[in-house]
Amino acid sequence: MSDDSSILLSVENLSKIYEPGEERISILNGVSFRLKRKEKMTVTGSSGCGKTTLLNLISGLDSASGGEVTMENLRLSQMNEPQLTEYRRKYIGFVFQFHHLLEDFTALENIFLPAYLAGEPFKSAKKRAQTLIEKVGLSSRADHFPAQLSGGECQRIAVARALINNPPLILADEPTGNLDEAHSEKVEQMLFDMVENEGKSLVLVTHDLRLAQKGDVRYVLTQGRLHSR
């Protein structure tokens, strides 16, 4: 592996095979790429092709059947569950298709809670959350609960939450797939702006070819392999 300090994430010959019963289903088959710091990568592909599986392997939520995921000098295959939990807390921010905000907490509380649970002092976690909610243009909605927000507003809060622990990598899984066109454009532009302004790397999977064009590097996942667009 290269010692290039510009490389944040290295994925080498990654494979994932599921064996339900007597079946053997190959989802990923030799996926390799390198992601630079501050680089934005998009992956398209048909439903069920393995896009979400790829994100789960990068984040350590699932384990690979073969190959390696390396974040800086950390090899995920060598980590136990507590180490993987710490890895996700330090290195990964998630944005999902569904916002997964906690209904009993306000927008601001949803943002700062991951930092507070990670051990950040209450005052500094709240201050960082206030900065982020301002950046996503929802300061006036800070005390509102998710049920009082639109779908687009909830996704903007989810983007802010993904950034609260200052991770170097944001993983986005169909982040606008549950929104109408008007809200989609606003959320996706804000996501790319926030990633750019905060100096983060991004791996975004989507079926939306227009959204995929926003990536610095673009891939199609088909038959378990990545192909450059």
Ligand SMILES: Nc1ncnc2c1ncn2[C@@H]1O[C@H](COP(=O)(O)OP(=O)(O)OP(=O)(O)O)[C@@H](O)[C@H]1O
Contents of the next structure:
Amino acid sequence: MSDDSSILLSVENLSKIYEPGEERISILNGVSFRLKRKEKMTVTGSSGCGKTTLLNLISGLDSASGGEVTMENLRLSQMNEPQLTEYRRKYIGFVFQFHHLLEDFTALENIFLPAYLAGEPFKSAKKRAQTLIEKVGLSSRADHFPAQLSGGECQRIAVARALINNPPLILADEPTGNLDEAHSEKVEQMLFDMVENEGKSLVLVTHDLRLAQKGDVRYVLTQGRLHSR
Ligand SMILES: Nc1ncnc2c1ncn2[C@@H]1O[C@H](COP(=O)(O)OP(=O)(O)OP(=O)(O)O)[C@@H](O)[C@H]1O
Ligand SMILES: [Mg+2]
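What would you give as the form predicted in complex with this ligand, now that the form predicted alone is on the page?
So here's everything in the complex, that chain up top.
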């Protein structure tokens, strides 16, 4: 039985219109869904349909033209920039297409930096990072720099980093889009396992229909709206 308390994220009638010049470009036009705790949602759709835009609205990196994003009981439209920054830090872990690891820091440091920056004591942040790096199977690479790691390994570090602040929601934007098939399968499986084992919710954007099938709820984004698939 699901009740409202099991809903983590609620998106209501979201729209996004760009008006770069004379013209109005409507990207999202009435996107609505609810995501439960521990639920995994996948979104596919052709290039340019608005998938990244949707993630940016959920994370408050971009503001909607209409509609509302509600996390637990927090309405994003009511928040100012510092509140949105705090919201992202507390609620969201990101995994992008490219890992965006800091080249001058080791794998372990990359994982624990967000926790340290959020004010967690160095020792406990490092300890949690060590647990996470173990879970992604890369403890032996803790002291290596990103340039010494493969693309797939960097993505696994990025997954661990996304989890360091213990956010309830992971947003992943084509996290394996940069990898060959063998590596992407490993990263995908690990992403799903980690999200599952850590009890997180997931919104995963992907071009890969096989990967999209792994979602508990599956949508395709076309003409500005989500359709079940
Ligand atoms: N600042 C902007 N001004 C005008 N149009 C924009 C702006 N940002 C994005 N767009 C347009 O919005 C549309 C959706 O972009 P978005 O990045 O969300 O697509 P996507 O589904 O993630 O595509 P891809 O699969 O290629 O990553 C695109 O047509 C893009 O050109
Ligand atoms: Mg995109």
